[in-house]
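In C-alpha coordinates, the next block holds one chain alone, the form predicted alone.
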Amino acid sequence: MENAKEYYDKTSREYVQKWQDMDRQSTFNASFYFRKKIMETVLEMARVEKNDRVVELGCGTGLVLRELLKKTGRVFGTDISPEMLKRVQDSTLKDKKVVIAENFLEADARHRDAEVLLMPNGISKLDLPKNYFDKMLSVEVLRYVDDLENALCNVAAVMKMDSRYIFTITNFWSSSLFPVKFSIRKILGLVNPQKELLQYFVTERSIRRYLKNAGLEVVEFRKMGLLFAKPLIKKFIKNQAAAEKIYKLDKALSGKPILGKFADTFVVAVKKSASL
(Lines of atoms letter the chains of each structure in order from A and count residues from 1; the text may use other names and numbers.)
(Lines give C-alpha, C1' and ligand atoms only; values in the text may rest on other atoms or scores of the structure.)
Protein backbone atom coordinates (compact mmCIF):
# COMPACT_ATOMS: atom_id res chain seq x y z
CA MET A 1 0.00 0.00 0.00
CA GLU A 2 1.23 3.50 -0.87
CA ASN A 3 0.34 6.79 0.85
CA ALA A 4 2.38 9.22 -1.27
CA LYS A 5 -0.65 11.02 -2.73
CA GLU A 6 -2.17 11.81 0.64
CA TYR A 7 1.18 12.77 2.16
CA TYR A 8 2.23 15.16 -0.60
CA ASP A 9 -1.23 16.66 -1.01
CA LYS A 10 -0.93 17.72 2.63
CA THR A 11 2.69 18.84 2.56
CA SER A 12 3.20 20.31 -0.94
CA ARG A 13 3.60 23.91 0.30
CA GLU A 14 5.98 22.85 3.06
CA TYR A 15 8.01 20.92 0.49
CA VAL A 16 8.37 23.98 -1.74
CA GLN A 17 9.33 26.15 1.21
CA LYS A 18 11.91 23.65 2.46
CA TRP A 19 13.85 23.60 -0.80
CA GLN A 20 13.56 27.35 -1.28
CA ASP A 21 14.97 27.88 2.21
CA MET A 22 17.84 25.48 1.56
CA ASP A 23 18.67 27.30 -1.67
CA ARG A 24 18.85 30.65 0.13
CA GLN A 25 20.43 29.79 3.44
CA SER A 26 23.99 30.91 4.14
CA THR A 27 24.90 27.78 6.14
CA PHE A 28 26.13 25.00 3.86
CA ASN A 29 23.85 21.95 3.73
CA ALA A 30 25.53 18.67 2.70
CA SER A 31 22.23 16.85 2.12
CA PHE A 32 21.06 19.58 -0.25
CA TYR A 33 24.40 19.43 -2.08
CA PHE A 34 24.12 15.65 -2.52
CA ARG A 35 20.50 15.92 -3.70
CA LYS A 36 21.64 18.30 -6.43
CA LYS A 37 24.43 15.90 -7.41
CA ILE A 38 21.87 13.12 -7.82
CA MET A 39 19.79 15.37 -10.07
CA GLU A 40 22.86 16.29 -12.13
CA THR A 41 23.75 12.61 -12.53
CA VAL A 42 20.24 11.73 -13.74
CA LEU A 43 20.32 14.56 -16.27
CA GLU A 44 23.78 13.56 -17.45
CA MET A 45 22.71 9.95 -17.96
CA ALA A 46 19.53 11.04 -19.76
CA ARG A 47 21.54 12.74 -22.52
CA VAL A 48 18.63 15.01 -23.37
CA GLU A 49 18.80 16.63 -26.79
CA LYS A 50 17.07 19.84 -27.85
CA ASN A 51 14.06 18.31 -29.61
CA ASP A 52 13.56 15.32 -27.31
CA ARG A 53 10.16 14.71 -25.79
CA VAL A 54 11.00 14.28 -22.11
CA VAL A 55 8.64 13.29 -19.29
CA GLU A 56 9.40 13.13 -15.60
CA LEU A 57 7.33 10.52 -13.78
CA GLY A 58 6.77 11.84 -10.27
CA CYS A 59 7.86 15.40 -11.00
CA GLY A 60 6.84 16.77 -7.60
CA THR A 61 7.16 20.55 -7.48
CA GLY A 62 9.21 20.72 -10.67
CA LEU A 63 12.83 20.99 -9.51
CA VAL A 64 14.06 18.59 -12.20
CA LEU A 65 11.68 20.02 -14.81
CA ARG A 66 13.31 23.40 -14.23
CA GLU A 67 16.70 21.94 -15.11
CA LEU A 68 15.31 20.04 -18.11
CA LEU A 69 13.98 23.28 -19.59
CA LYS A 70 17.58 24.44 -19.94
CA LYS A 71 18.17 21.52 -22.31
CA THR A 72 14.98 21.27 -24.34
CA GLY A 73 12.11 23.52 -25.39
CA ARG A 74 9.17 21.97 -23.54
CA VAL A 75 8.82 19.27 -20.91
CA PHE A 76 6.16 16.93 -19.56
CA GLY A 77 5.59 15.83 -15.98
CA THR A 78 3.27 13.55 -14.04
CA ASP A 79 2.67 13.23 -10.33
CA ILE A 80 0.29 11.27 -8.15
CA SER A 81 -0.40 14.42 -6.12
CA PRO A 82 -2.46 17.17 -7.81
CA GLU A 83 -1.30 19.61 -5.13
CA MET A 84 2.36 19.06 -6.06
CA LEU A 85 1.50 19.85 -9.69
CA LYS A 86 -0.11 23.11 -8.56
CA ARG A 87 3.18 24.03 -6.86
CA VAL A 88 4.96 23.64 -10.21
CA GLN A 89 2.46 26.11 -11.63
CA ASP A 90 2.38 28.68 -8.83
CA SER A 91 5.87 28.35 -7.35
CA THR A 92 8.81 26.56 -9.01
CA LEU A 93 7.93 27.44 -12.62
CA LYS A 94 5.54 30.34 -12.16
CA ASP A 95 7.45 32.31 -14.81
CA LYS A 96 6.68 29.65 -17.45
CA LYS A 97 3.45 28.73 -19.20
CA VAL A 98 2.39 25.61 -17.30
CA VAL A 99 -0.69 23.62 -18.27
CA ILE A 100 -2.23 20.88 -16.11
CA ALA A 101 -4.34 18.49 -18.19
CA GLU A 102 -5.93 15.06 -18.04
CA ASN A 103 -4.50 13.87 -21.35
CA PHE A 104 -1.04 14.60 -22.76
CA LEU A 105 -1.93 14.10 -26.44
CA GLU A 106 -4.86 16.50 -26.31
CA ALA A 107 -2.92 19.04 -24.25
CA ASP A 108 0.09 18.85 -26.56
CA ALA A 109 -2.10 19.58 -29.59
CA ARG A 110 -4.17 22.30 -27.90
CA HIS A 111 -1.41 24.17 -26.05
CA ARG A 112 1.48 24.39 -28.50
CA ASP A 113 2.84 27.47 -26.72
CA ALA A 114 3.00 25.75 -23.31
CA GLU A 115 6.51 25.13 -22.00
CA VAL A 116 5.41 22.66 -19.32
CA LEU A 117 2.62 20.12 -19.65
CA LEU A 118 1.55 18.29 -16.49
CA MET A 119 -0.84 15.44 -15.79
CA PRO A 120 -2.05 13.94 -12.49
CA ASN A 121 -0.99 10.31 -12.78
CA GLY A 122 0.89 7.77 -10.69
CA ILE A 123 3.49 5.32 -11.94
CA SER A 124 1.57 2.38 -10.42
CA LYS A 125 -1.27 3.01 -12.91
CA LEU A 126 0.61 4.81 -15.63
CA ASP A 127 -1.59 6.39 -18.32
CA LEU A 128 0.80 7.73 -20.96
CA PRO A 129 0.71 7.60 -24.77
CA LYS A 130 2.80 4.73 -26.15
CA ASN A 131 5.91 5.32 -28.28
CA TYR A 132 5.72 9.06 -27.58
CA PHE A 133 8.60 10.00 -25.29
CA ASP A 134 12.32 9.90 -26.07
CA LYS A 135 13.45 10.17 -22.45
CA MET A 136 11.65 9.28 -19.22
CA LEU A 137 12.94 10.16 -15.74
CA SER A 138 12.06 9.43 -12.11
CA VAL A 139 14.05 11.02 -9.29
CA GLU A 140 13.43 9.78 -5.73
CA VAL A 141 10.06 8.32 -6.69
CA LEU A 142 10.38 4.53 -6.85
CA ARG A 143 11.26 4.27 -3.17
CA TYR A 144 7.61 5.10 -2.44
CA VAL A 145 6.14 2.41 -4.72
CA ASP A 146 5.26 -0.91 -3.12
CA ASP A 147 4.79 -2.96 -6.31
CA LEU A 148 7.98 -1.94 -8.07
CA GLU A 149 7.96 -4.69 -10.69
CA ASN A 150 4.46 -3.66 -11.81
CA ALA A 151 5.56 -0.01 -12.03
CA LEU A 152 8.54 -0.95 -14.20
CA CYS A 153 6.29 -3.03 -16.45
CA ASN A 154 4.05 0.02 -16.84
CA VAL A 155 7.02 2.11 -17.92
CA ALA A 156 8.26 -0.54 -20.36
CA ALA A 157 4.80 -0.77 -21.94
CA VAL A 158 4.87 2.87 -23.12
CA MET A 159 8.56 3.14 -24.05
CA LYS A 160 9.84 3.28 -27.61
CA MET A 161 12.55 0.82 -28.60
CA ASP A 162 15.08 3.65 -28.72
CA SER A 163 13.89 5.61 -25.68
CA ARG A 164 15.68 5.66 -22.33
CA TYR A 165 14.35 5.59 -18.76
CA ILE A 166 16.59 6.93 -15.98
CA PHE A 167 15.61 6.54 -12.36
CA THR A 168 16.97 6.61 -8.82
CA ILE A 169 16.18 4.15 -6.08
CA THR A 170 17.45 3.63 -2.55
CA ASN A 171 19.65 0.68 -1.65
CA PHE A 172 18.42 -1.46 1.25
CA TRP A 173 22.04 -1.85 2.41
CA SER A 174 22.70 1.92 2.44
CA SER A 175 25.53 2.94 4.76
CA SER A 176 23.07 5.35 6.39
CA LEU A 177 21.27 2.27 7.85
CA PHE A 178 17.99 4.16 7.36
CA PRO A 179 16.40 1.51 5.08
CA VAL A 180 17.23 -1.29 7.52
CA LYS A 181 15.94 0.69 10.52
CA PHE A 182 12.78 1.77 8.66
CA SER A 183 12.06 -1.79 7.55
CA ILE A 184 12.41 -3.06 11.13
CA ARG A 185 10.07 -0.33 12.36
CA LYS A 186 7.55 -1.28 9.67
CA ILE A 187 7.69 -4.96 10.64
CA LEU A 188 7.13 -4.00 14.29
CA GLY A 189 4.16 -1.81 13.36
CA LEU A 190 5.91 1.39 14.44
CA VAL A 191 5.50 3.26 11.13
CA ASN A 192 2.48 5.58 11.15
CA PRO A 193 1.18 6.08 7.55
CA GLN A 194 -0.74 9.15 8.71
CA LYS A 195 2.45 10.98 9.65
CA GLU A 196 5.21 9.59 7.44
CA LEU A 197 5.72 8.21 3.96
CA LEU A 198 5.69 4.48 3.46
CA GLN A 199 8.98 3.51 1.84
CA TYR A 200 10.33 0.46 0.03
CA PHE A 201 13.94 -0.41 -0.75
CA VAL A 202 15.87 -2.74 -3.05
CA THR A 203 19.17 -4.53 -3.31
CA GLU A 204 21.19 -4.40 -6.51
CA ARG A 205 20.23 -8.02 -7.18
CA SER A 206 16.50 -7.41 -6.71
CA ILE A 207 16.32 -4.28 -8.88
CA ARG A 208 18.19 -6.02 -11.68
CA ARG A 209 15.74 -8.91 -11.43
CA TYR A 210 12.72 -6.60 -11.54
CA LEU A 211 14.12 -4.85 -14.60
CA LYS A 212 14.73 -8.12 -16.42
CA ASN A 213 11.22 -9.33 -15.61
CA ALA A 214 9.80 -6.05 -16.94
CA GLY A 215 11.67 -6.48 -20.23
CA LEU A 216 14.13 -3.69 -19.54
CA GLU A 217 17.85 -3.83 -20.22
CA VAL A 218 20.39 -1.93 -18.10
CA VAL A 219 22.40 0.60 -20.11
CA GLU A 220 24.19 2.19 -17.17
CA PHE A 221 24.19 1.49 -13.43
CA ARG A 222 25.80 3.98 -11.04
CA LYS A 223 26.09 3.93 -7.24
CA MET A 224 26.21 7.09 -5.13
CA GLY A 225 26.26 8.14 -1.50
CA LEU A 226 28.51 5.72 0.31
CA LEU A 227 29.94 8.64 2.32
CA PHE A 228 27.23 11.28 1.96
CA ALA A 229 24.65 8.93 3.48
CA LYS A 230 26.56 8.76 6.75
CA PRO A 231 25.27 11.42 9.21
CA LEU A 232 28.63 11.71 10.99
CA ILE A 233 30.45 12.57 7.76
CA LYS A 234 27.79 15.05 6.62
CA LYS A 235 28.13 16.84 9.95
CA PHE A 236 31.74 17.72 9.13
CA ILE A 237 31.05 19.00 5.60
CA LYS A 238 30.88 22.72 6.30
CA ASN A 239 31.42 24.29 2.87
CA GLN A 240 31.41 23.76 -0.89
CA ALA A 241 35.12 22.97 -1.10
CA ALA A 242 34.86 20.23 1.54
CA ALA A 243 31.75 18.82 -0.13
CA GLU A 244 33.47 18.59 -3.50
CA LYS A 245 36.43 16.71 -2.00
CA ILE A 246 34.14 14.26 -0.19
CA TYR A 247 31.99 13.85 -3.28
CA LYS A 248 35.01 12.99 -5.42
CA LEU A 249 36.08 10.36 -2.88
CA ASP A 250 32.50 9.14 -2.54
CA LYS A 251 32.27 8.67 -6.30
CA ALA A 252 35.49 6.64 -6.38
CA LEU A 253 34.58 4.43 -3.40
CA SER A 254 30.96 3.86 -4.44
CA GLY A 255 32.23 2.42 -7.71
CA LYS A 256 34.28 -0.27 -5.96
CA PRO A 257 32.78 -3.80 -6.14
CA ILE A 258 32.61 -4.42 -2.36
CA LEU A 259 32.12 -0.89 -1.03
CA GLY A 260 29.51 -0.14 -3.67
CA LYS A 261 27.18 -2.63 -2.02
CA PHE A 262 26.69 -0.04 0.74
CA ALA A 263 26.09 2.98 -1.50
CA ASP A 264 22.90 4.85 -0.67
CA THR A 265 21.46 5.50 -4.12
CA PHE A 266 21.38 3.59 -7.39
CA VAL A 267 21.02 5.67 -10.54
CA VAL A 268 20.00 3.44 -13.42
CA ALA A 269 19.47 4.00 -17.15
CA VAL A 270 17.50 1.34 -19.05
CA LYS A 271 16.05 0.67 -22.48
CA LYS A 272 13.58 -1.88 -23.76
CA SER A 273 15.11 -5.28 -24.23
CA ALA A 274 15.85 -6.10 -27.87
CA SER A 275 14.33 -9.55 -27.33
CA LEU A 276 10.84 -8.08 -26.89
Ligand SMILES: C[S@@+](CC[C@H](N)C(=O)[O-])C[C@H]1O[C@@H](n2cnc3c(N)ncnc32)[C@H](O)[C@@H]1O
Contents of the next structure:
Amino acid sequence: MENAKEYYDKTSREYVQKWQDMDRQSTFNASFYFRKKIMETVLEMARVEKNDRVVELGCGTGLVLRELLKKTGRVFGTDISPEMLKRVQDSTLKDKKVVIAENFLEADARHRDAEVLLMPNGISKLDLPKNYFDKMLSVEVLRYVDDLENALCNVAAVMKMDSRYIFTITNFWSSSLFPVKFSIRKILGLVNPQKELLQYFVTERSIRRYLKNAGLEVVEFRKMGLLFAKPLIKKFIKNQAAAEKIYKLDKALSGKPILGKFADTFVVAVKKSASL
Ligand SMILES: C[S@@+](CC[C@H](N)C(=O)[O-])C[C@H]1O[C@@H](n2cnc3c(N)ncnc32)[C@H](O)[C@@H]1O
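Could you please show the structure of the form predicted in complex with the ligand, as a counterpart to the form predicted alone just displayed?
Let's see the whole complex now, leading with the same chain.
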Protein backbone atom coordinates (compact mmCIF):
# COMPACT_ATOMS: atom_id res chain seq x y z
CA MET A 1 0.00 0.00 0.00
CA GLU A 2 2.80 2.42 0.86
CA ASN A 3 4.13 1.26 -2.47
CA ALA A 4 1.18 2.98 -4.21
CA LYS A 5 1.74 6.19 -2.25
CA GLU A 6 5.41 6.31 -3.20
CA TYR A 7 4.70 5.42 -6.81
CA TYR A 8 1.99 8.04 -7.30
CA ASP A 9 3.87 10.70 -5.32
CA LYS A 10 6.74 10.23 -7.75
CA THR A 11 4.72 10.06 -10.95
CA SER A 12 1.84 12.51 -10.39
CA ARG A 13 3.06 14.94 -13.07
CA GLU A 14 3.45 12.14 -15.62
CA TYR A 15 -0.10 11.00 -14.78
CA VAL A 16 -1.46 14.48 -15.58
CA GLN A 17 0.61 14.64 -18.76
CA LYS A 18 -0.42 11.16 -19.93
CA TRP A 19 -4.15 11.96 -19.82
CA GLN A 20 -3.67 15.44 -21.28
CA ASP A 21 -1.71 13.98 -24.20
CA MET A 22 -4.36 11.33 -24.83
CA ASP A 23 -7.08 13.98 -24.76
CA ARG A 24 -5.22 16.18 -27.25
CA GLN A 25 -3.73 13.67 -29.65
CA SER A 26 -5.18 13.65 -33.13
CA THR A 27 -4.96 9.88 -33.69
CA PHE A 28 -7.77 7.86 -32.12
CA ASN A 29 -6.83 6.06 -28.89
CA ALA A 30 -8.94 3.03 -27.99
CA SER A 31 -7.64 2.82 -24.39
CA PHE A 32 -8.64 6.42 -23.78
CA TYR A 33 -12.08 5.76 -25.27
CA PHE A 34 -12.56 2.71 -23.01
CA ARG A 35 -11.37 4.59 -19.94
CA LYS A 36 -14.00 7.28 -20.66
CA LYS A 37 -16.66 4.56 -20.95
CA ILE A 38 -15.65 3.19 -17.54
CA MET A 39 -15.98 6.67 -16.00
CA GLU A 40 -19.35 7.19 -17.70
CA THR A 41 -20.56 3.82 -16.38
CA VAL A 42 -19.52 4.62 -12.80
CA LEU A 43 -21.27 7.99 -12.98
CA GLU A 44 -24.38 6.47 -14.52
CA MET A 45 -24.53 3.82 -11.77
CA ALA A 46 -23.97 6.50 -9.09
CA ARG A 47 -27.08 8.42 -10.24
CA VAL A 48 -25.67 11.61 -8.76
CA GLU A 49 -28.27 14.27 -7.98
CA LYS A 50 -27.63 17.99 -7.77
CA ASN A 51 -27.43 18.27 -4.00
CA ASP A 52 -25.75 14.93 -3.31
CA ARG A 53 -22.62 14.99 -1.19
CA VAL A 54 -20.17 12.88 -3.19
CA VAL A 55 -16.66 11.71 -2.37
CA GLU A 56 -14.16 9.86 -4.53
CA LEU A 57 -11.78 7.65 -2.53
CA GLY A 58 -8.53 7.58 -4.49
CA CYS A 59 -9.40 10.63 -6.60
CA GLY A 60 -5.86 10.97 -7.97
CA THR A 61 -5.43 14.11 -10.09
CA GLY A 62 -9.17 14.76 -10.16
CA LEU A 63 -10.28 13.42 -13.54
CA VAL A 64 -13.42 11.85 -12.08
CA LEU A 65 -14.04 14.85 -9.80
CA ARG A 66 -14.03 17.04 -12.92
CA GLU A 67 -16.85 14.96 -14.41
CA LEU A 68 -18.71 14.92 -11.09
CA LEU A 69 -18.64 18.70 -10.94
CA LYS A 70 -20.82 18.74 -14.07
CA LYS A 71 -23.53 17.08 -11.98
CA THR A 72 -23.14 18.60 -8.54
CA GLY A 73 -21.80 21.91 -7.19
CA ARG A 74 -19.25 20.67 -4.67
CA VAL A 75 -17.22 17.48 -4.51
CA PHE A 76 -14.90 15.73 -2.07
CA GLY A 77 -11.85 13.59 -2.75
CA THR A 78 -9.30 11.61 -0.79
CA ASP A 79 -6.09 9.97 -1.91
CA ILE A 80 -3.16 8.20 -0.32
CA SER A 81 -0.80 10.36 -2.39
CA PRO A 82 -0.57 14.05 -1.36
CA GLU A 83 1.24 14.81 -4.64
CA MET A 84 -1.71 13.54 -6.69
CA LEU A 85 -3.99 15.85 -4.69
CA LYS A 86 -1.71 18.81 -5.43
CA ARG A 87 -2.17 18.09 -9.14
CA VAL A 88 -5.95 18.51 -8.72
CA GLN A 89 -5.21 22.00 -7.45
CA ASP A 90 -2.52 23.08 -9.90
CA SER A 91 -3.54 21.12 -13.00
CA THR A 92 -6.87 19.37 -13.54
CA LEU A 93 -9.11 21.74 -11.59
CA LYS A 94 -6.93 24.84 -11.42
CA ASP A 95 -9.90 26.98 -12.50
CA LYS A 96 -11.91 25.86 -9.43
CA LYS A 97 -11.60 26.72 -5.76
CA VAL A 98 -9.82 23.65 -4.39
CA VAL A 99 -8.99 23.24 -0.70
CA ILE A 100 -6.70 20.54 0.68
CA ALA A 101 -7.56 19.92 4.32
CA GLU A 102 -6.83 17.50 7.16
CA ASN A 103 -10.44 17.19 8.27
CA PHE A 104 -13.51 17.24 6.03
CA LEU A 105 -16.04 18.33 8.67
CA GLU A 106 -14.01 21.34 9.66
CA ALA A 107 -13.10 22.25 6.09
CA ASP A 108 -16.68 21.82 4.89
CA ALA A 109 -17.91 24.32 7.49
CA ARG A 110 -15.02 26.75 7.02
CA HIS A 111 -14.75 26.83 3.20
CA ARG A 112 -18.35 27.20 2.04
CA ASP A 113 -17.18 28.67 -1.28
CA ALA A 114 -14.86 25.76 -2.13
CA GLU A 115 -15.99 23.62 -5.07
CA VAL A 116 -13.51 20.84 -4.30
CA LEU A 117 -12.45 19.63 -0.87
CA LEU A 118 -9.55 17.20 -0.69
CA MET A 119 -7.96 15.23 2.10
CA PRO A 120 -4.85 13.02 2.07
CA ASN A 121 -6.09 9.65 3.34
CA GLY A 122 -5.65 5.98 2.49
CA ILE A 123 -8.67 3.72 2.18
CA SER A 124 -7.06 1.13 4.49
CA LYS A 125 -7.18 3.64 7.37
CA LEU A 126 -10.20 5.55 6.24
CA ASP A 127 -10.80 8.70 8.24
CA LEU A 128 -14.14 10.08 7.02
CA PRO A 129 -17.13 11.47 8.88
CA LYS A 130 -19.80 8.79 9.38
CA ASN A 131 -23.20 9.01 7.67
CA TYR A 132 -22.02 12.07 5.71
CA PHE A 133 -21.86 11.13 2.05
CA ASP A 134 -24.73 10.22 -0.29
CA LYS A 135 -22.45 8.65 -2.89
CA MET A 136 -18.95 7.27 -2.61
CA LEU A 137 -16.85 6.25 -5.63
CA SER A 138 -13.48 4.68 -6.43
CA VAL A 139 -12.33 4.50 -10.03
CA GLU A 140 -9.22 2.38 -10.74
CA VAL A 141 -8.11 2.45 -7.11
CA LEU A 142 -8.93 -0.87 -5.46
CA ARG A 143 -6.50 -2.75 -7.71
CA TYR A 144 -3.71 -1.14 -5.65
CA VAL A 145 -5.14 -2.14 -2.28
CA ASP A 146 -3.78 -5.34 -0.76
CA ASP A 147 -6.17 -5.64 2.20
CA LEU A 148 -9.33 -5.23 0.16
CA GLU A 149 -11.76 -6.76 2.64
CA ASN A 150 -10.52 -4.42 5.39
CA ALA A 151 -10.84 -1.45 2.99
CA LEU A 152 -14.44 -2.43 2.19
CA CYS A 153 -15.22 -2.77 5.93
CA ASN A 154 -13.88 0.77 6.38
CA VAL A 155 -16.15 2.07 3.65
CA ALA A 156 -19.16 0.22 5.09
CA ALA A 157 -18.45 1.72 8.52
CA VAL A 158 -18.91 5.30 7.29
CA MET A 159 -21.75 4.73 4.80
CA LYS A 160 -25.29 5.97 5.39
CA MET A 161 -28.01 3.34 5.23
CA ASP A 162 -29.32 4.82 1.98
CA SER A 163 -25.97 5.71 0.36
CA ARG A 164 -24.17 3.89 -2.44
CA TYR A 165 -20.52 3.01 -3.07
CA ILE A 166 -19.61 2.44 -6.71
CA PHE A 167 -16.18 1.12 -7.58
CA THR A 168 -14.18 -0.53 -10.35
CA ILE A 169 -11.96 -3.54 -9.82
CA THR A 170 -9.86 -5.66 -12.14
CA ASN A 171 -10.81 -9.27 -12.85
CA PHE A 172 -8.04 -11.82 -12.31
CA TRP A 173 -9.31 -13.69 -15.40
CA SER A 174 -9.20 -10.58 -17.65
CA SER A 175 -8.88 -11.44 -21.34
CA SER A 176 -5.86 -9.09 -21.41
CA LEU A 177 -3.99 -11.79 -19.42
CA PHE A 178 -2.23 -8.97 -17.56
CA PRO A 179 -3.40 -10.06 -14.07
CA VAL A 180 -2.41 -13.69 -14.67
CA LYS A 181 1.02 -12.69 -16.03
CA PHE A 182 1.57 -10.18 -13.20
CA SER A 183 0.62 -12.76 -10.56
CA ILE A 184 3.00 -15.33 -12.04
CA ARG A 185 5.81 -12.75 -12.04
CA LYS A 186 4.97 -11.97 -8.39
CA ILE A 187 5.08 -15.65 -7.39
CA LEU A 188 8.42 -16.01 -9.18
CA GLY A 189 9.79 -13.00 -7.27
CA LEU A 190 10.15 -10.96 -10.46
CA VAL A 191 8.09 -7.98 -9.26
CA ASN A 192 10.29 -5.41 -7.57
CA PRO A 193 8.18 -3.24 -5.21
CA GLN A 194 10.92 -0.58 -5.20
CA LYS A 195 10.45 -0.05 -8.91
CA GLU A 196 7.01 -1.29 -9.76
CA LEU A 197 3.46 -0.59 -8.66
CA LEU A 198 2.00 -3.58 -6.80
CA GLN A 199 -1.41 -4.69 -8.03
CA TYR A 200 -4.10 -7.01 -6.70
CA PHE A 201 -6.91 -8.68 -8.59
CA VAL A 202 -10.16 -10.41 -7.75
CA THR A 203 -12.48 -12.99 -9.22
CA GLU A 204 -16.22 -12.38 -9.26
CA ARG A 205 -16.56 -14.93 -6.50
CA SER A 206 -13.86 -13.41 -4.27
CA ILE A 207 -15.14 -9.83 -4.56
CA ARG A 208 -18.70 -10.96 -3.77
CA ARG A 209 -17.35 -12.76 -0.70
CA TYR A 210 -15.35 -9.72 0.49
CA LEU A 211 -18.44 -7.53 0.07
CA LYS A 212 -20.62 -9.92 2.03
CA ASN A 213 -18.04 -10.14 4.83
CA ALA A 214 -17.87 -6.34 4.92
CA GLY A 215 -21.65 -6.10 5.35
CA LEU A 216 -22.25 -4.74 1.86
CA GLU A 217 -24.97 -5.83 -0.54
CA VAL A 218 -24.55 -5.73 -4.31
CA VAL A 219 -27.08 -3.45 -6.01
CA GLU A 220 -25.60 -3.70 -9.50
CA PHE A 221 -22.69 -5.71 -10.93
CA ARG A 222 -21.53 -4.86 -14.45
CA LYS A 223 -18.73 -6.43 -16.45
CA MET A 224 -16.76 -4.51 -19.06
CA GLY A 225 -13.83 -4.86 -21.40
CA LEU A 226 -13.88 -8.41 -22.69
CA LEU A 227 -12.86 -7.08 -26.13
CA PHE A 228 -11.33 -3.72 -25.20
CA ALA A 229 -8.76 -5.37 -22.95
CA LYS A 230 -7.30 -7.36 -25.85
CA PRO A 231 -4.31 -5.48 -27.32
CA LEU A 232 -4.85 -7.15 -30.70
CA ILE A 233 -8.44 -5.93 -30.95
CA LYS A 234 -7.53 -2.43 -29.72
CA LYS A 235 -5.03 -2.16 -32.57
CA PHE A 236 -7.86 -2.43 -35.09
CA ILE A 237 -10.00 0.26 -33.46
CA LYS A 238 -8.90 3.24 -35.51
CA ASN A 239 -11.75 5.70 -35.07
CA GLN A 240 -14.79 6.63 -33.02
CA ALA A 241 -17.25 4.76 -35.24
CA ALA A 242 -15.28 1.50 -34.95
CA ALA A 243 -14.91 2.00 -31.19
CA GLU A 244 -18.64 2.44 -30.78
CA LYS A 245 -19.39 -0.76 -32.70
CA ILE A 246 -16.86 -2.77 -30.69
CA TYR A 247 -18.11 -1.21 -27.48
CA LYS A 248 -21.68 -2.35 -28.20
CA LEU A 249 -20.45 -5.86 -28.91
CA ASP A 250 -18.20 -5.77 -25.85
CA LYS A 251 -21.15 -4.79 -23.67
CA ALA A 252 -23.30 -7.61 -25.00
CA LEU A 253 -20.57 -10.27 -24.70
CA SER A 254 -19.19 -9.15 -21.33
CA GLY A 255 -22.68 -9.64 -19.90
CA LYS A 256 -22.92 -13.29 -21.05
CA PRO A 257 -22.49 -15.94 -18.33
CA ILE A 258 -19.41 -17.76 -19.65
CA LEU A 259 -17.72 -15.01 -21.70
CA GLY A 260 -18.28 -12.56 -18.84
CA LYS A 261 -15.81 -14.57 -16.77
CA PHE A 262 -13.07 -13.00 -18.92
CA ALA A 263 -14.25 -9.39 -18.73
CA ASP A 264 -11.49 -7.01 -17.69
CA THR A 265 -13.25 -4.71 -15.25
CA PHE A 266 -16.09 -5.16 -12.79
CA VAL A 267 -18.08 -2.05 -11.97
CA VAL A 268 -20.01 -2.65 -8.78
CA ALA A 269 -22.58 -0.60 -6.88
CA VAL A 270 -23.20 -1.61 -3.27
CA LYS A 271 -25.25 -0.48 -0.30
CA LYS A 272 -25.09 -1.37 3.38
CA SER A 273 -26.80 -4.64 4.22
CA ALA A 274 -30.06 -4.12 6.05
CA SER A 275 -28.91 -6.54 8.77
CA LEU A 276 -26.05 -4.25 9.82
C1 LIG B 1 -4.97 4.96 -11.47
S2 LIG B 1 -5.10 6.26 -10.30
C3 LIG B 1 -6.83 6.67 -10.46
C4 LIG B 1 -7.11 8.07 -10.02
C5 LIG B 1 -8.53 8.54 -10.28
N6 LIG B 1 -9.49 7.75 -9.55
C7 LIG B 1 -8.83 8.47 -11.76
O8 LIG B 1 -9.67 7.64 -12.15
O9 LIG B 1 -8.21 9.24 -12.50
C10 LIG B 1 -5.05 5.37 -8.77
C11 LIG B 1 -5.11 6.30 -7.54
O12 LIG B 1 -5.39 5.51 -6.39
C13 LIG B 1 -4.64 6.04 -5.31
N14 LIG B 1 -4.50 4.99 -4.29
C15 LIG B 1 -3.80 3.84 -4.36
N16 LIG B 1 -3.91 3.15 -3.23
C17 LIG B 1 -4.75 3.86 -2.42
C18 LIG B 1 -5.25 3.68 -1.10
N19 LIG B 1 -4.94 2.59 -0.38
N20 LIG B 1 -6.06 4.61 -0.59
C21 LIG B 1 -6.39 5.72 -1.30
N22 LIG B 1 -5.93 5.96 -2.55
C23 LIG B 1 -5.11 5.05 -3.10
C24 LIG B 1 -3.32 6.43 -5.96
O25 LIG B 1 -2.57 7.32 -5.17
C26 LIG B 1 -3.81 7.03 -7.28
O27 LIG B 1 -4.05 8.40 -7.15
